[in-house]
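Okay, so here's just one chain, in structure tokens, the form predicted on its own.
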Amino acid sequence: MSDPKNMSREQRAEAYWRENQRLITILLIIWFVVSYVPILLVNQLNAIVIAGFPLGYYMGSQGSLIVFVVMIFYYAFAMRRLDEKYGLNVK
């Protein structure tokens, strides 16, 4: 990909939005997997025990929440980098 500084304003906006959509798509896929796959595999996950609790229960009660919070912080971090890359950071 070419340097954003050498692009026109419209090209920069399109490239920025394309990268933003890619990031959002990846995070939504992770969200979907963490939200719905453990439900489909609960019997297999319950065979694994963590700290006295079945993994299926743990993923439903705490594991998915931890992943969601990490995703929020990662999105903020990635968007800050993306803003800096395209010269949109406000100081």
Contents of the next structure:
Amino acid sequence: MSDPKNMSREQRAEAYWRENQRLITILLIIWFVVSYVPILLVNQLNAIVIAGFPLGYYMGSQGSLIVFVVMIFYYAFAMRRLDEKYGLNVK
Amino acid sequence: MAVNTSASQGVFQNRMARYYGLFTVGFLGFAGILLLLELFAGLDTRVIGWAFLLMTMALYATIGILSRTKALDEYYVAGRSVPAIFNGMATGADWMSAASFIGMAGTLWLTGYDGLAYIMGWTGGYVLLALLFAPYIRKFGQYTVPDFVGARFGGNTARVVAAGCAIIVSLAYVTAQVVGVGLIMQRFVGVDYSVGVILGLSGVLVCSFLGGMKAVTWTQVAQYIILIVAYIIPVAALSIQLTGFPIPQFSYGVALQNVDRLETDLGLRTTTDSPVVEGKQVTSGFIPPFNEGMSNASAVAAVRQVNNQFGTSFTPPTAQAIPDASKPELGDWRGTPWNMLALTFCLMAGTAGLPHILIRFYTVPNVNESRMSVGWALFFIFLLYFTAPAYAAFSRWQILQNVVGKPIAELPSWTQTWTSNGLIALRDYSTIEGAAADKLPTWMRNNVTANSVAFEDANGNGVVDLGPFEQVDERTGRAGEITGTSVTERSIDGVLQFNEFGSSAGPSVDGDLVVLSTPDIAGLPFTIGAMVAAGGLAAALSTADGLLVVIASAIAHDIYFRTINPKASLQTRMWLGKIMIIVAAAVAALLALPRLALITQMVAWAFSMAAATFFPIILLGIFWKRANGPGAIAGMIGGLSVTLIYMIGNYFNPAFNVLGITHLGSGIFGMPVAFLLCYVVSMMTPAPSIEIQRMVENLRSPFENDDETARIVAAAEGKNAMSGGASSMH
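Given the form predicted on its own above, produce the structure of the same protein in the form predicted in complex with the partner chain.
Next comes the full complex, this chain leading.
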């Protein structure tokens, strides 16, 4: 990929949007897996018990939630980097 | 963001952090003093209840008055100056309503694993919000969600349809909050449910009435602090008592194991083959998944209550009880994951599409702050949500261990208080021995109405006399003066069975009471209980605040100003907004009188509707440039209609279902319809104008809004922009 500094405002906006969309797609796939696979496999997961928590129950009550929080902060930081790369506020 | 504004923002943020730090210390100090007075001076519990109520209300009112405003930007979007972390807290309070605070742990208590749909749904939705909506809504930078729909889909029709959807969704949601307020008031200050509703609503009005979004935001920050402190303390105390470890979120594994063991010991666990899907099993109990059956009990009860309250005479639908888990019937989808998947998905999509949450992201200073703000919001919400299952597990453990299977005479003393309050009912027939025939408890009268028991005063002494149990025929039993199918050896033995620990309405406890009863179960002083009530109130009021702002602005801003009278002055619009807040509050109070369903269920309806209207339309609006006005209108109306049809159909008649999905998850059917209609109708009609397409490009670009952006938005809005919004953009 060429250096954003040599691009026009339009080109930069386009490249930025492409990278953003890629990031969104990847994170949405993770979101989908973390949200719904534990529901489908709950009986199998419940066979594993850690510190009193059946794993299937644990995923629904804590495990998935932790992944969600981390993902959102990751997206905010990743986008801040992307903003800088493509020259936020360059008029 | 220039250097100097970012520096001044930092100073502002630190100052607010100091204020709210002092506030937290003050609140804990106040609670501590009341606690000491209760323990050592024997302060009356009613005084404590009122003290908490008045103190917190006065606090919210003070913040409301201090941040009152007449400026448009501050009234609708809090001056776009709320730092991400505080906006996160405010969003948290806005978000966590009576449903989260008092309803969710109760739903988990009752339904076990299946209730986790709410926990996952109401947090996973924030991922969608962060990735798909929040940054673009902030970038768009207007005032309301219908503003976005109106500008993006070019026209007043789309705007008015969106405003209509916002009103319907928010009304369903605010009604649930009012129910919560009524319940809390009833328990902790001992007023009548309807008086409680009015008292609570006046608290809401003080905040949202004076200062609009700015007052609401800063009040919500205070409310968040109160509600999270109040939520965690009782369950932490319970955790210390039972496990010796103060962090309940890590220690409730022990409770889960004990619940599992006690359920087996008490014979509450059964496993049966599903009659519908070969190879699937239905296992009743707390941890095994997918065992929630469908019934229309709440619909039947609601129709009866409407008749009682308003003197009408609607015929309730034929009652269809949940079949026993050990005897599932054909058409019973228990054992399959479909309902849970559908509900979780609706709650997630609904989260991202709810107008009162979306508008919170207009209030942050810039796009980057909006992304961080979603993260903070979810973090603050997470603190409560990963505690709720601990509540449910500890409470259920205690009930199974100390209440169920015990002789009624030996029950812990709190059960007496709650029985005399009418909040729980001990439904063993031995408890009515000697009761006056004209003063039978409600649950007994209900059983008589339902023909499961008959009472005949054989010796004419005016009281119920029980005798030894005898089996009349295969299905009927008799014990002295009572006869019926529900009279069994166990139902008069003076030992409380699991299905005898219930409410006057039915054989299971009112889930909405689990959190409120935890301090009593743990044997904590009343002050802690009153603090929990104050927290529940904070949760209900803060959400009601946010929702009323949405309803008021939908009418005053979107419908009146943007559509009917674009020349209306600022003053007129703000006054109309205030009148609308009162009207909406009154309508909500009226709808709350018959309790239509559990609080969480009423809230789930709002989510299903949002998932089938705003979610698809806003998503396509941002990510698909070709989507146009007619498509959006068709999508919203089609999505809402399909959702409502399934919802109402299944609510009254559970046999009306697909794959066993309940009315709560009805959005799963409306949403694809909305996507499809929006796509097909958009493709059949002309593409949106160049101006609108440029506006969409601008939403996606990394550049800050500048004069050019303002011009693009103004051009996209066409003539509407002449008199409003764009001129006040920064």
